[in-house]
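Have a look below at one chain only, the form predicted alone, in structure tokens format.
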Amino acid sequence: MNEVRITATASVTGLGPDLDTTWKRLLAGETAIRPIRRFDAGRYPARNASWVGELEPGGDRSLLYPLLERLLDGFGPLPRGCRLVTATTKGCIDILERVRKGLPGDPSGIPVSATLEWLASRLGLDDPGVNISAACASSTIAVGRAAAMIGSGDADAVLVVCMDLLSEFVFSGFSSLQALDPAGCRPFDRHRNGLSLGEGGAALLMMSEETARRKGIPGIGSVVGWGAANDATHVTAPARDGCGLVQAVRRAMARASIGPDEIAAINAHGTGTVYNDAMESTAFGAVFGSRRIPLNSIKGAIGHTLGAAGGIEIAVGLRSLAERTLPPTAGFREPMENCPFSVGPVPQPIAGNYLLCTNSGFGGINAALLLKGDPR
């Protein structure tokens, strides 16, 4: 597969309104998981999440729009003919909540098509766009789709916008599954007891090498391989043997024409649930053997941002390659059982040009991306 350049990134997370702030606070080992103020969480066992402060709704408008305005504020100009791919699992879910509670809210704003239309107008794009909703692997697959569009010559440039809100609708669902850790998530820790939800967004501008070179646009890094596979095992639980994730990672390596020894580090899904982290450890063991490769998860710092997770992690992953540093895994203290990988509560140095990013989700979906750092 031809390399697809990523030429601009932006993110909004509970740690900060921009990627620089999020990166600095990640390196400092900070976490944005704190008591929820968005809604009354007093009736749930877990009452913490990572949320973006000072998001103010305008009348009956969804909080997703001020989040997107913050994300896109200052984002550079887009090439003519740029296509649009979005990733979200629940979009304007807060409007649905308001309507169900009898509060002001416009039901026409609930379908994700309304958000696509707003984005296309806000960005001056002719492309109406397409949304990827593939559970927690949504944005990883969206970036893979954008890379495929560019690699096949179907597009010269694609903007990928990833987003999801913290909502009581989603929070109550995960609480019913007993999947939330009241103490805050602890990825790959022996005492992990569930995930913490988060919210946020990411924007990634992607284009072909030729287009970037012709326009004189410097790259931040490249997508050199991607893969996706479904383990077809359970609605909410992963396959214990990690077969879907193994297949996704091997497909990504095959597209990139590289082997496991060339991958410098892994940005794992790392939700902090017992079964997800065990599945990932098993899958990475099948791919990397006994090699003690550096691995991290940033969900102990920014929470699980669902459809935005992969996009944010790709933006952070590119910074990791540029700085040759893997941020710490917030919440991690004691290694989980049967984990041969190097996970740390402090930043880890990495050597090499390739970073593996993975995400897995309900329905058995697994996705993997291989990022290459800019040699300059």
Second form
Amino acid sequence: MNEVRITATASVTGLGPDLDTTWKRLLAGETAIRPIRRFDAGRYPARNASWVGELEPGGDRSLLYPLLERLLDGFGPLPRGCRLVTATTKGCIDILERVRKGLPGDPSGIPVSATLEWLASRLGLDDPGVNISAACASSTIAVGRAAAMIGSGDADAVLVVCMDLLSEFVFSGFSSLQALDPAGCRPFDRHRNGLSLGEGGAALLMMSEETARRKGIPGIGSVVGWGAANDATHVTAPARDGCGLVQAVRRAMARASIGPDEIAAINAHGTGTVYNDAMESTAFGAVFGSRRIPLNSIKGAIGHTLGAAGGIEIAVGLRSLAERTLPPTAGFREPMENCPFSVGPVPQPIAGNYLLCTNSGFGGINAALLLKGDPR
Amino acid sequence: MTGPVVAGIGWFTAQGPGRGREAREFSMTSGPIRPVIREDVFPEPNLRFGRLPQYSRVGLAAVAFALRDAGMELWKTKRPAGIVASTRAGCLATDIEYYDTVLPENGGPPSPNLFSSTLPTCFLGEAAILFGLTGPTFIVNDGAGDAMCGVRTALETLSWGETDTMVAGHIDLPPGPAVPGIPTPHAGGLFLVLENARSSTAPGYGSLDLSPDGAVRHDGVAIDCLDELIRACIGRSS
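To test you: the structure above is the form predicted alone. What is the structure of the form predicted together with the partner chain?
Below, the chain from earlier opens the complete complex, with every other chain and molecule after it.
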């Protein structure tokens, strides 16, 4: 298997237009969850979310495009033959909203293939690309597949672009499921009461170690393991025993040939819903036993960015490994019951070289990714 | 080089339901698809099926028929098989149905049941629960018009050793007059059961592999689109 390097990252979140800003504000414990101005949320019990400010309304065009422009602005050159993998759950869902409201909108832009075509053209790629949609684990599975493409020798370089918008479509749905915390989400807190939605994007350039070395690119870190598993239990609720997540994590560790003792910290899914956080606690307890491993969720700061979540969290996770610091979990005050890991309202040091990132979503989908930092 | 074996084929298209071992011909066109009812798929009552939108019913029916055709419908313990489907329009028909419950101002809350089906992967979750499938589960979209991305993705997944069995196929429903202008040339649901090592006694439909340029090959012959692949599989078994 070829070693899989991540050589460039970018992100756009409610906290900032670039990864540096998001990172600094994460470390400061700030949150971008605030009253919604994107649409009238007055009829819903919860009215807060995190969104990317000052996106220019695109007329009949989706807001996803100015978000992607912001994400890719300044992103470095791509190697010849670079493949394209994207991840999103609802893509240009705002076009459907416009069309159904009788506003100008081009329905041909709704299928994700239109966004793929735009991205390939914008980036000058020959590969028309493929999108992965796997609920809230979309990005994690996309990065895992990109790593498999490189690891197996099927590709030398892959750009993964992750994206999802804040829309009334999705907001109304989570509201109808009574899954939104009116006060803003509090992952792993004893008084957690639901999630907060967010929007954002991430771009990750991945290469084989040999390609990166040949091009003289130092890299940021490596993807050393990945795994995906369905818990086959319920469509919207996670399996209480965390069986799918346990399987995904164990597959990732097996791929990386490392044991649980070598994992220094976890960037969890951590939506702030009662059942998700309890499921993760149970699953990590099954894998790590009573070890108080440092763990965080950044969803209290940037909201739950759906299909983009894993991509943003991987970009932040690589920075965490580089800085040996796990950002705080915004909104966290008091540990949830039977909390076997260390969650902090302040940054935590990372003493080790491997970070576990996990995401879980509707349809029973669970995915795990193991990142290795570069030794200083 | 011999690749994974096609162990079962099932579909629900404009022509109605079908399975590989019962079929003499096959076509997946853009025509309308009649509503799928529980009796089309399951002989016994199924409480969840009646609550699913048409997109999920079509997909679930096709997965069920493919597993039945492979002799893999019944199970006792969960199995590490994955499911992947390509789609162009995804669950857009469900999205429209759901969003029309959001639009009325000062009305009641929108439908939570419909919302949970507005992810194109949700019927894969239903299939995972019904058939105990615990492998990777996801939807793929690309710009090609051959409806082969799901099969191609499954072949990659099998070749990478991520699992030994994949249920792979394609699903699309015409979005209808509410959102015109989105072509779905391969309408309906169609799935194949692909196995790295054939475990059941029933004969398969030949083997698939990927050529160096990414083309799907059936018994070594390059295939242009999903219709052609299914016809080749059925022709081999007859």
